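Just one chain is shown here, as C-alpha cells, and it is the form predicted alone.
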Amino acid sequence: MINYKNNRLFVESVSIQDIAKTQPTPFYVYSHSKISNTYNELKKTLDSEILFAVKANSNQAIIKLMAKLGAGADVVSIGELERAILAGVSPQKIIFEGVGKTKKDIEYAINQKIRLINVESVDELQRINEIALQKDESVNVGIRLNPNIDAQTLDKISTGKKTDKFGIDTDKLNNIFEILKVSKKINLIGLSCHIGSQIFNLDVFSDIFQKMKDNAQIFIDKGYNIKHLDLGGGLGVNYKTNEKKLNLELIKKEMDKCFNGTTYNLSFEPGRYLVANAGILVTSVITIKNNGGINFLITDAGMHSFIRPALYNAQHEIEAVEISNEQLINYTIAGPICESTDIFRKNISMPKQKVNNLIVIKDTGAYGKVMASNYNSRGTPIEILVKEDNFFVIYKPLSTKELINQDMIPDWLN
C-alpha cells in the first residue's frame, strides 16, 4: 500500500511525485486501504469493540473513516469529543478520559449523552456527582484504574505505574466505594486501564487482563453492574522493517483464557496501532551543507512538522522518494527550526541528494500532524488521504498572513 514501483514511491496507486506537483511540501499522506485493513484485522482477531484513540490522529476525515469501519472513539479533551461527534461517531460509542477534565468538559459530555466518562481521580468523581445533582441527571461513568503495571516501554509514554499521573490507584478502591455509596446520580457501568504505548511483551498483556478481571470482580461482588471492561491500547507498532511484529493471535488466546465465562463487554482503545504505519511525511531538501565533517540535509519539514524524534528520540526510517544509483553518502537529516534538537536522523546512508529532492519519513500516521505547531511562525503541513488512484486534501493549513492575523494588537500600542 506504501511501496516503490519502478523506483518511485507510491501510496496505493498514487505517485508521491505526482502529489508534489500540485501540493507544496511538507505534507502528510495517509493510505485509506492500510487503515481499513489494519482495523479489520484487529477487529476480527481480537473480536472485541475497538475505540479509536483520537489523540493519535484527530483529522475529521480519519475519525470519519474509523466510524464508517465501525470503531467508536476514545477522547481525552472537549475538543476531541466535539471532533468525534462532528465526524459522525455515535455518542454511545464514545468514552471520555483524561486527568484534567474541567466542569465545562464534564457538562458538555453529559449534554452529549456519551457512553461514559472515565473517572481518573477521587476528586473528579465527586465533581461529576456535584454537576449531575445540579443538572438532576444520572451520569454513566467508568473508573480508570492505575494497575501499577510496568509496560516495559519508554518512560515518557508509560501511563500505568503507580508513580504515573493517570488513573486511580487500585489501593484507593475503598475511597471510591465510599463516594459511590452516597452519589445518587452516578451510574457506574465500566472499568478501564491504559498502561502505556508500544507494548510487545505478551506477559504484560496477560498481567493487564488478570489485574482488570480481578478488579472487575471486586466491583461486581460489591453489587455494581459492570457492563464494559476497557483493556486500553498500547499495541506495539513496528517502526523498522526488520522488527518483530506483534502477534495478535497470542493476545487473543490470553484474552480467551482469562475472560472465559465473564459477561461484560471487552474493548480496546488503540490509536497508534491503527494509523502509524498508514502515514508518511514528505519533505523537500532545501539546503545541503557540511559542518565539522557532517553532511547535513536541511529539509522544509522540521520539529514543528513532526516532533517525535526531538521529543522522544524516536527513530523513523527515512528514504528518498525516488530510488537512484547515486553514490551512497552518510547524512544527518535536519529541519529548518532554530533548535539544535531539530534533527530527524543522524548518520543515515542515502544516495547522493540534491536541493529540491523529495525525502520521505515513514510511519508518521500517528502523533505527526496532530502534534505539529507554528513554531518560528512556520505553517503546519498539509494532510492528504489516498484512496486507490485518487488523493484528497483533508487539511489545509492557515497561510502566514492568516496565522499572523490571529494576533490582536491593543489600540494603545498603535
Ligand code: LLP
The other form holds:
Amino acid sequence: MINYKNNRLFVESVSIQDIAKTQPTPFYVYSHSKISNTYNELKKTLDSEILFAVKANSNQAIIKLMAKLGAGADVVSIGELERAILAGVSPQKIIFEGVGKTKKDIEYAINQKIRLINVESVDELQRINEIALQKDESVNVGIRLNPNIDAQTLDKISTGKKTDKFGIDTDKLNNIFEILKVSKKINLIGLSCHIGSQIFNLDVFSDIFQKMKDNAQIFIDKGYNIKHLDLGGGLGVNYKTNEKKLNLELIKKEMDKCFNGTTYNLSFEPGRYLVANAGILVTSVITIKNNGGINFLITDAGMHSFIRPALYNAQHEIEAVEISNEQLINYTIAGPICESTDIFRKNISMPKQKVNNLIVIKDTGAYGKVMASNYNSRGTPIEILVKEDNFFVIYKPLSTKELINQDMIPDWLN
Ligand code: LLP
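Alongside the form predicted alone that was just displayed, please also present the structure of the form predicted in complex with the ligand.
First the chain shown before, then all remaining chains and molecules of the complex.
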C-alpha cells in the first residue's frame, strides 16, 4: 500500500510526487486501506474489542475512520475526549485514562456518559467519589493496575514497573477496597493495565494476561462485578524492513489459554500498531553540505515536524521518493532546527541527492503529527489521507500570521 512503482513512491495509487505538485512539504501521508486492513486483521485475530489510543494520531479523519471500522477510543484528556465524540465514537465505547486527571477532566468525562474512567491512584478514586456525590450521579470506573511487569522495551516508553508513575500498585488494593466499600456512587466495572509500548515478547503478554486474570479474581471475590478487562496497548510495530513481525496468532493463543471459560469483555487499547506503518512524512532537501567529512542533507522537516528520533533515538527508514541510478553516498539526514539533536538518521546510504528532491521518512503514522510543535516559529506539517487514487488534505496548519496572532501584547508594552 506504500510501495515503489517504477522507482517512484506511491501511497495506494497516488504518486507522492503528484501530491507535492500542489501541497507544500513537509507533509504526512496516510493510507486509508493500510489502516483498515491493519484494524480488520487485528480485530479478527485477537477477537477482542479494540479501543484506539487516540494519542497516537488524533486527526478527526483518522478517528472517524477508526470509528467506522468499529473501534472505540482510549482518551487521556478533555481534548482527546472531545475529538473522539466529535468523530462519532459512541461514548459507551470510550474509556478515559491518564495519571493526572483534574476535577474538570473528571466532571467532563462524567457528563459525556462514557463507559468508564480508569482510576490511577487512591487519591483520584477519592476525588471521583466526591464529585459523584456532589453531582448525585453514579459513575462507572475501572482501576488501572500497575502489574509490575517489565515490558522489555525502551525505558522511555515503559510504564508498567512498580517504580513507574502509572497505575495503582497492587500492594495498595486494600486502600481501594476501603473507599469502594463506603462509596455509594462508584460502580467498579473494569480493570485495565498498560505496561509500555513496542512489546514483542510473548512471555510479557502472557504475564499481563495472567496478572489481569488473577487480579480480577481478587476483585470478584470481594463481590465486585468486573465486566471489562482491558489488556492495554503496546503491540510492537516494525520500524525496520526485515524485522520479525509481532505474531498476533500466538498472542491470541496465550489469551485463550488464560481466559477460556471466563466471560470478561476483553479489550486492547493499541495506538501505534493501528497507524504507525500506515503513514509517512515527506520532506524536501533544502541544502546539502559537508562539515568535517560528514555529508549533511538538510530537510525542511525537522524535530518540530517529527520528534521521535531526537527524543527517543528512534530509527526510521529514510529513502528518496524517486530512486535513481546515481552513485550511493552516505548522508546524515538532519532538520533545519537550531539544535544538534535535530537529526533523523546518521550515515545512511542513498543515491546522490540534489536540492529540492523529495525524501520520505517511513512509518511515521503514530506519534508523528501529534507530537509536532511550532519550535523556531515553524509550522507543523499538513496531513493527507489517501484512498485509492485520491488524496484528501485532512489537516491544514495555522499560517505564520495566525500563529503570531495567538500572542497578546499587554497595553503597557504598546
Ligand atoms: N494506553 C495507554 C494508557 C497509553 O499510555 C498508551 C501510550 C497506549 C495505550 C498506546 O500505546 P501504543 O499501543 O501506541 O504503544 N510517544 C512515544 C509513545 C508513548 C506512548 C504513551 N502511551 C513514542 O513515540 O514512541
